[in-house]
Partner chain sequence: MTAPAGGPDLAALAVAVAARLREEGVPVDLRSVQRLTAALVRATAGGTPPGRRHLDLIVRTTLAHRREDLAVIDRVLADLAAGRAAGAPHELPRVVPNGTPRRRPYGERPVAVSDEELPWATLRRPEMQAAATPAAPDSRQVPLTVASARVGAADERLGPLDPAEAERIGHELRAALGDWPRRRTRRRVAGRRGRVSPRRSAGAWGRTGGEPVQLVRERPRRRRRRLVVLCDVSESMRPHVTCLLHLLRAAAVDGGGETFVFGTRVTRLTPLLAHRDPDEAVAAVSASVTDRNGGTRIAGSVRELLGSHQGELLRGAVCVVASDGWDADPPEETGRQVARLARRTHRLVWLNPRAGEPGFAPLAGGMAAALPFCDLLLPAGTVEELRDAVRLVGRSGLSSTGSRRRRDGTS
Amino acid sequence: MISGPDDLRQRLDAEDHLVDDGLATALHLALDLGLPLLLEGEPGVGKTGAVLALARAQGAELLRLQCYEGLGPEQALYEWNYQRQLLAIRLAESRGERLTDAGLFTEEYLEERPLLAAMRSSGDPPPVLLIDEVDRADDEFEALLLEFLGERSISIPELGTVRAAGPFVVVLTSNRSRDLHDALRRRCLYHWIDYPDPEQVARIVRRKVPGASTALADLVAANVAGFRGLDLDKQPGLAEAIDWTRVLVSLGLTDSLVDATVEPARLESTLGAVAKTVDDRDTLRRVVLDGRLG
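Now that the sequence is in front of us, could you give the structure of that chain alone in the form predicted alone?
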């Protein structure tokens, strides 16, 4: 039983996931009130990681639905196992029998997907359902979510309405690649995750990359913050700061980078952890060659 935001923050800390007061409060309210939580923020600020850590901190089952264009009820809700149904039909025919729809559309042939699995779960602690990057899905999928989030029920034409067997936690994430409908937002608590300041980034980097010294973590955090001030196609986020640190540690460039003795040519080869387009790579490459790193 989580007593409050401070307790939750400490539990997430124990899972090597650092959060600020605002995010700890938002996650606690989602747990305490049983309301869906919509987390928005730029890519790489730790939205998905926060939800994964939340499930671990409670010892709860994680049910994850990764959204994409064209996502439909077969991937999100349930699907009928047509191969097994076909085999059942052939087996019945071999016995001179005939299966009706009532015999084919039963629990035996129903394959549940994440939303239905959450609805039917009665686990203790309740499962955590992550609907990741909901902004990638189509409008039709958002409409499908309205009944699910608002009524905690799913309509299966062949079986009727399935209502939640017990509580479960729902967190949606969005990178704001498109606007979500107001009806969906109204059904959720809302929290915006800002990119953490360099001091917080350095703390997270030290936690996530055990081989990183304090000086290296501070240097990476400061430089990534500087990169974010450049005109880049893809702004580096927290994930890129962690990846870059891992790369630097892996290549043994930690001391030379901190001492400013690293050769630019060697540093260039590490920029793929931060730059995600050729234009961004060229921009950062110029920064490195100009000696503006540090």
Second form
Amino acid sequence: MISGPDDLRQRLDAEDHLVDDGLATALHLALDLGLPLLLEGEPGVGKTGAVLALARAQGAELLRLQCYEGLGPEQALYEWNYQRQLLAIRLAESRGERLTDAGLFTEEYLEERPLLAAMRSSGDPPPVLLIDEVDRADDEFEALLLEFLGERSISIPELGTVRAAGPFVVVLTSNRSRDLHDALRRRCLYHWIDYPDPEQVARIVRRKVPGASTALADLVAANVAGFRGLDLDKQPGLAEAIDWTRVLVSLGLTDSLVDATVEPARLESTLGAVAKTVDDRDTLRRVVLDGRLG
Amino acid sequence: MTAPAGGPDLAALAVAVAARLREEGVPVDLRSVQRLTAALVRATAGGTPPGRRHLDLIVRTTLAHRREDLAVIDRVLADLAAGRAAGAPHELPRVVPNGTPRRRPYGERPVAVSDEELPWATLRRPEMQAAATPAAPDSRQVPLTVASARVGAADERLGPLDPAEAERIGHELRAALGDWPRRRTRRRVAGRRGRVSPRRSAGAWGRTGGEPVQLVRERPRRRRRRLVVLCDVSESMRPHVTCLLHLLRAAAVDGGGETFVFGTRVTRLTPLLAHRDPDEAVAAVSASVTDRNGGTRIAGSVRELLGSHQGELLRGAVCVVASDGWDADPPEETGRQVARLARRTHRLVWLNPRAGEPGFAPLAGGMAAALPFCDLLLPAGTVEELRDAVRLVGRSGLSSTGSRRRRDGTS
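Now that the form predicted alone has been shown, please provide the structure of the form predicted together with the partner chain.
Below, the chain from earlier opens the complete complex, with every other chain and molecule after it.
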């Protein structure tokens, strides 16, 4: 039983996932009130990672639905096992029996997908359902979620309405690639994850990259924050800071970078961990060659 | 029971905060107030009152629905903590955050100019590449697609329109949008050709007692590509804006697209233009666009759009920019930003109201810089030209669903 946001933060900390007060409070409210939580933020700020860590910290089952354009109820809710149904019909015919709809559309032939699996789970601790990048799905899928998020029920035409067997935690993530409908937002708690400040980035980098010294982590965090002030196509996030640190440690550039004796040409070869387009690489290369790093 | 013994009435507190936020324009519904109350009750259940920071976080999580709400909530909470009264003037949140040019200038980047082609040529269409040999002087032709050479009443230069005329033009543009580039989706629909669908076939066999009489096939469903329209509303575009507004409205209402206008900054108009009543939509737009008839910053505006979260809507979209290309930004910067825009979109079409005039040459700085990255430059100075331009985009080779040709090396 999690007693409060601070307790949750410590448990996430034990899972090597550092969160700030705001995210800890939002996640705790989602657990405590049993309400869905919508996490928004730029790509790479740790939305999905926070949910994975939450499931690990609770020892709960994680059910994940990755959204994409064209996602329908067959992938999200349930699907009938048509092959088995046909076999059952043939078997019944061979015995001289006749199967009715009531005999065909039963639990036996129902293949559950993440949303239905969450509904029918009564595990302790409750499972964590991650509906990842919901902004990638179509408007129609959002409408499908309304009943699920609002009433915790799903209507299956052949079986009727299925209601939740027990509590479960729902977290939706969005990169804001399009506007979500207000009806969906109203059903959720909301939290915006911002880029962490350099001190927090340095703490996370030290945790995630064991070989990184405090000085290197601070340097990477400060520079990644500085890169966000440049005119880049893709702003570097937390993931890029961690990757860059790993690359620097792997190439043994730690000390020379901290002492500012690193050769720009060697440093330049590591920028692929931070820059994700050709233009961004050129921009960062100029910064590095100008010696404005640090 | 929301008032612990000797404690405050938490429901009343939640209602008061919600009422104050509604005054500030944050739509707080009853469900959110109930959530806030429940969260406050739980937070105070242990007997230890939560700290101010914790209370603020609870209010933010339960009452906010989008990022823009957070700044208002923080301000209201600060006001409440300081005991300030409501009604203090403040700046309303903007639909699109103002992209202040806080970033460092990018530096020099040469715009694509080669000896082989005119510096203001758009991307070559495949049929042009096939027809022209590199050595032939004809290869230096200008791939300007003139949509229509017809003359008539509709061919007069655009100016202020009377309401009936404006309504007719809007109707015609919406009709022209019906045939628009499409793309395949992951969803599949039943069809005569394509792969066999086990699910649909099994469903059909249920009606024949399990006998596999009919094989049902399915093919990918095709959807209309998103249309994103950017319209220049600077002084030089003043005579054309009235008509282009109907193109914007057609895109917002029937095209399922996104619409923006720009002068010195970008303003998103989609929610305003989607209003059923055209008059109310236009009135709302007029009130919302404050930088019209001012200067033009194409590079700054495009950069602002690409940096905003609506910039993601450009992926895979057909982007139509309506501008005469008169620009206050440095041409090399405009070229660079338009190149970014072109890379993010499926097709980039530039509508220039002046392109249909005799002797037109795209020598304006912004226009010349942007052209190498455009798929098409179309004239849109008359009603006829505008309508034909919309039709041409839908019916031309742009409707191909294949991958985009690689743009030149500078992009």
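Between two forms, the rigid core is the largest collection of C-alphas that superpose within 1.5 Å. Positions refer to the first chain, counted from 1. Everything numeric here is computed off the predicted structure, so don't read it as measured data.
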Core-superposed C-alpha of residue 103 shifting 2 Å or more between these two forms: yes
Tell me, please, whether between these two forms the C-alpha of residue 92 is shifted by 2 Å or more, with the rigid core used for superposition. yes
